[in-house]
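First comes one chain, alone, set out as structure tokens in the form predicted alone.
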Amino acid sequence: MPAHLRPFHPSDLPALYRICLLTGDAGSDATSLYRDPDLLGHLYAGPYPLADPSLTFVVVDAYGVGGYVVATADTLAFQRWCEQHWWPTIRGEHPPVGDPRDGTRDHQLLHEVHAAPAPVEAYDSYPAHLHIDLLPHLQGQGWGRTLITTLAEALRRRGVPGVQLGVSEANQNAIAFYGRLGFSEVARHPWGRTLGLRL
């Protein structure tokens, strides 16, 4: 079957919790660096097509759903649904853990669970922000862009005027490729760069 892109369905979520831990690391596979499979899709996948499903996307091929873009309209209105709708649930099933000093990075992102919702950085231009990440065998054909002029497009239909995502300074390839679909730089930070997208 060949690849294609196609609107999320509720049976697509495993497959989002899979791909973000294969693609987790800066882009390479995040599973040796987790105890819990799960937290990093948590965090990047799991409340964005539950909060709106309609700004989820996935590209599909013989092998299933290897590869999505998740967004929001509206950051801070986010924020504010999971506060309500999806934190209470997970901080309660994962309470906060100290370093156990052997790898693993749970506690840095059950340190994200807990903590407050993060400032959002150029609101009034970028307001929407998105999550996007493709197994390898379907990188380098296109789907990338395929998916984030999708999920532009949708956008662009609200009025919403810009996107942002955040890049680790790790992932010079992703930083490129961004910067080829018009993205450019909205803050530097010490795990990398904010990036934002006219819309």
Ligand SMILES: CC(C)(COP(=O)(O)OP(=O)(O)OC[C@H]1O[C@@H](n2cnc3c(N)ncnc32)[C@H](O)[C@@H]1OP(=O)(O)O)[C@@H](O)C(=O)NCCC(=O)NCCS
Given for the second form:
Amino acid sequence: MPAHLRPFHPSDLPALYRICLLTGDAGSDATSLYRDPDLLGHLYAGPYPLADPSLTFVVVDAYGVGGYVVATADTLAFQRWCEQHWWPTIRGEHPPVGDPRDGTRDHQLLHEVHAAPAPVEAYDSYPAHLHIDLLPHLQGQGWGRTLITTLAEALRRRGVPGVQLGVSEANQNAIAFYGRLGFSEVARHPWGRTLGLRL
Ligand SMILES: CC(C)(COP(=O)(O)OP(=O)(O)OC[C@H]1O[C@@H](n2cnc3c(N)ncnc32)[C@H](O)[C@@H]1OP(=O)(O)O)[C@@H](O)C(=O)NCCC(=O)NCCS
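Okay, that was the form predicted alone. Show me the form predicted in complex with the named molecule next.
Next comes the full complex, and the chain you just saw is listed first.
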């Protein structure tokens, strides 16, 4: 089966979690960094297609789902949805923990899980936000561009003025990719950059 893009189907959820972990260390495999393999997905993949399935698109080939873009059209509304429908159960079942000093990073993600929603930068210009990940065998073939273009078209049809994302400074490949696609810098942080694309 040649690789192709299609809208999200609920059966894609395990693959989204898997891909999120396999690309979760600034683009590289994060498996060895987490005791709980689902934490990254709980933060950066799972809630998006549940809150709004029509803004998730996947790339599928003979090996199965190998890439995705997930998004929300309205970050503040999404945060409210998560506070109501997503975080209560996950917080209840994943208490915060201290640093076990063995190199694992669950404690950092659990801090985010239990934190209040972060303030949204430049919300009026970029109310939407996204996360995109492709497994290595699907990278460098135009699928990233195709996923962003497809999502941008869906957001445009809804009248959304712009989409933003956060990228780690360690992920220079992704920073170059977003620059090539026309994203510009919205803000700089100790951890990386917020980039935005006007739609
Ligand atoms: C970052 C990522 C989404 C890019 O997707 P991709 O399919 O590899 O990129 P594409 O092949 O669609 O590239 C699109 C354009 O960006 C350019 N580009 C991509 N990576 C680049 C790089 N490292 N340096 C310079 N340009 C780059 C391509 O040359 C291409 O240009 P063109 O279309 O004008 O010819 C993908 O590599 C990925 O999932 N990486 C691992 C996970 C990750 O880092 N996710 C982002 C977290 S913020």
